[in-house]
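This document opens with one chain alone, in structure tokens, the form predicted alone.
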Amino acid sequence: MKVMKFGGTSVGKPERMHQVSQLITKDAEPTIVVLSALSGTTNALVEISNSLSQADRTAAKEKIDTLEAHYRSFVLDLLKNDDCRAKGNAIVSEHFEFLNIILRISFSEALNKDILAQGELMSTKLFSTYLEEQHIDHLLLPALEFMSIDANEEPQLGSIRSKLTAILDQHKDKKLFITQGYICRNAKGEVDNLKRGGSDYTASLVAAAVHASVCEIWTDIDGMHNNDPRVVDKTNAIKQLSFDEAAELAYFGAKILHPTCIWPAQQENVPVKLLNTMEPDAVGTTITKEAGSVGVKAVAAKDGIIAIKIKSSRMLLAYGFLRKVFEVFEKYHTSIDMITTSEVAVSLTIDSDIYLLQIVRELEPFGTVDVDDKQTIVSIVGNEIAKTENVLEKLFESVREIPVTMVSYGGSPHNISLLVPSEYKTQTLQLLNKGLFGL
């Protein structure tokens, strides 16, 4: 069995739906079909909790009228049969009447989480019935069934295994499944979701879950890239990577793929290839245990970092400083990306200012502590990376104009990560680009 999953703009307009009902059908290995909200929903949806939550209804009204006229459209270009026209539009309405009701009701966060929820169930039972009017087979597989969160929100490999095994059991005549990324029940078993880039998780999680063959991610760009096509004039897709090398690369930028989507199908050896809907024969990223190649492999690059310097003399010779200074960031569940020291200063990043003012005044008691916002981290990945000939020497030339902030060498294998001021992010991925690969 095969696991396939598309993204929003891969199911965003009618005619693409059109194509990948042909692309799921090419094969006869059994499929489960993983598919996102159509592009533009889940931010559309966003909004409307968001005017809710401010008690703004006249606004959210507004805004549910508009998302409701688009799918309106949609089902008209979708679906062409009578009898299939008036069950897409029934879908739409049942939606829609749902939007609508919550607007006389008190906004929480569980009804927050029941309207984002809205975008992932329409795309995929309207798509099931365009399958219906093609006359094929398939059985359309609802992820609140088995997709399952803990109470850290961690998702329940052993549960969804069980549960999604049993399911597809009782349905053995079937050969192809139709599901929703992105949703999932919680701990409470309210509807809930694996935060944005979760259909990416599902999908792996279900590769993993069922043993998969291959975990196929459909997007709109022929795999991933050795740099940002939306940055840098000249990329290359990249044919093959290690599961480490991509889970470096989704983690630091690369949009192609969430970072979560890496552990579930390295946990059970499941293959991953990155795929494009609108070129299906271009031959794309493949993700294995193999990394295929050593030395540099692609440039991507992490926005909206924070970087925060502690500096005190009373460092020297102090043990469990850093244990201390750790501490303070657990309490506040904020993450470090980099980390640097010296005898009387440590220089860390995080990538979220929720709780920055609280975190820097716990900190204050250490010594001097200065933040600076506005700083990206450029992360140059590949294989066996510091063992590279002449790597060191290729990345800093092709930054001597650049003003680095901080370098992280040593701790992975497979990565060096610079930060630098965000206004320097695309002279140094371009500077990069022709240093490292000549292009």
Ligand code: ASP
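Between two forms, the rigid core is defined as the largest C-alpha subset superposing within 1.5 Å. None of these values were measured; they are calculated from a predicted model. Residue numbers count along the first chain shown, from 1. What changes on going to the form predicted together with the ligand:
- The Cα position of residue 56 differs by 2 Å or more between these two forms after fitting on the rigid core.
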Contents of the next structure:
Amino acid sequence: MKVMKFGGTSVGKPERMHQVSQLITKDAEPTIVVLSALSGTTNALVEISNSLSQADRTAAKEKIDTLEAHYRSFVLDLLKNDDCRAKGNAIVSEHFEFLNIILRISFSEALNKDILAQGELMSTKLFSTYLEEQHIDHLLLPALEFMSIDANEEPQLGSIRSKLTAILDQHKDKKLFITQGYICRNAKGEVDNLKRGGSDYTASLVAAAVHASVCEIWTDIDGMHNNDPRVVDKTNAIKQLSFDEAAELAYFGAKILHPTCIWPAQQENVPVKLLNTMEPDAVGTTITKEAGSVGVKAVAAKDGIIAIKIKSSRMLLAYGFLRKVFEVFEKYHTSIDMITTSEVAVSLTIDSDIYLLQIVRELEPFGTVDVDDKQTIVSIVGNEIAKTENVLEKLFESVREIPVTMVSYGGSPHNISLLVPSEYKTQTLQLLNKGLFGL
Ligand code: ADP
Ligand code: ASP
Ligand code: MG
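Switch from the form predicted alone, shown above, to the form predicted together with the ligand and output its structure.
Now the complete complex, all chains and molecules, led by this one.
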């Protein structure tokens, strides 16, 4: 069994869906295809939801109508046979009727999740209708029947595996399965999701659940690049990465992968491939257990970081101080990304301001607390990075003109992280591209 995941741009136009149908029928191996929503749809649904949460029904209605018009013309282009076109239009009607009904219901978080789920539900049903028109035998697997998260919003691989294999066992005659990325059920049984970009996570979880031979992530670029192609002009695709390297890059901002999507594949040792739907013959990036070559491989940046500094003379020679600090973050379910300590101060970073006020209030009894927002973590990732000749020299030489506020090195053999004010992100990435990769 293999898993192939296609992102928003890979299914965002009718001709792309045609191309996807060819890619998924190329070889004989049984395949589970995970689809995202058509590009732009989840953003549109987020906007609809925001308008509703602000009780602006007129704006929500306008956005729903614009989105529906897009889907109507999509169906017209995608499906040619009368019966299939009628079926496609019925799918669009069903989902837009739902969106129009919610205009009259009072807004809640559960309703928000239902709204966000419409994109993947429609893309998979429309794609399935297209496969039907092409007489390509397949089965649509509803992700809401097997994909679940627990009360801490963590996917439960064991339960996903048992539910999914039970469904697959009932359909041994089928070779091709289509399912939704991103959506799942939560501990209360409600519709929920794996956060933005979560279809990659679905693919990795499904691949781990069925012990797939490979988990292919098909997108709009030829693999993981050595730097952010949205920010830096000259970047190159990396042929090979280890799970650890890929996980660090995803977590520290390489948008091509969902931040936590590597662990399921890594846990079951399923190779992950990043491939380009628009250029299917390009080699892409292969992510495996093997570390591959030693040295710096890529740079990534994560915005929206908040730095917190706690200064206290009581920390001097005191044990148990850090534990007390960490307990505050644990209490508010806020994870720490970077940390540096000196004898009298500890600086750390978080990427969520949801509980910032409460955290600061609880830290204040320990000493002086300073908060700096609008920070960016720039991570330099590579296997055994410390063994790279002159790595620190090259790194600091490259960013000489940048006011770096924190440095973290040694926590992982694959990562050196710098904290910079966000306004310096582009310049930092460009300087590192030159200094570390000569590009
Ligand atoms: P999909 O819709 O297929 O999930 P995404 O937009 O989530 O695609 O991810 C692909 C995009 O990630 C690329 O178009 C590229 O702009 C961006 N990206 C950011 N950093 C990197 C990187 N280091 N390597 C490759 N792509 C990256
Ligand atoms: N459609 C969802 C999003 O845009 C999930 C995904 O594409 O991975 O975030
Ligand atoms: Mg994505």
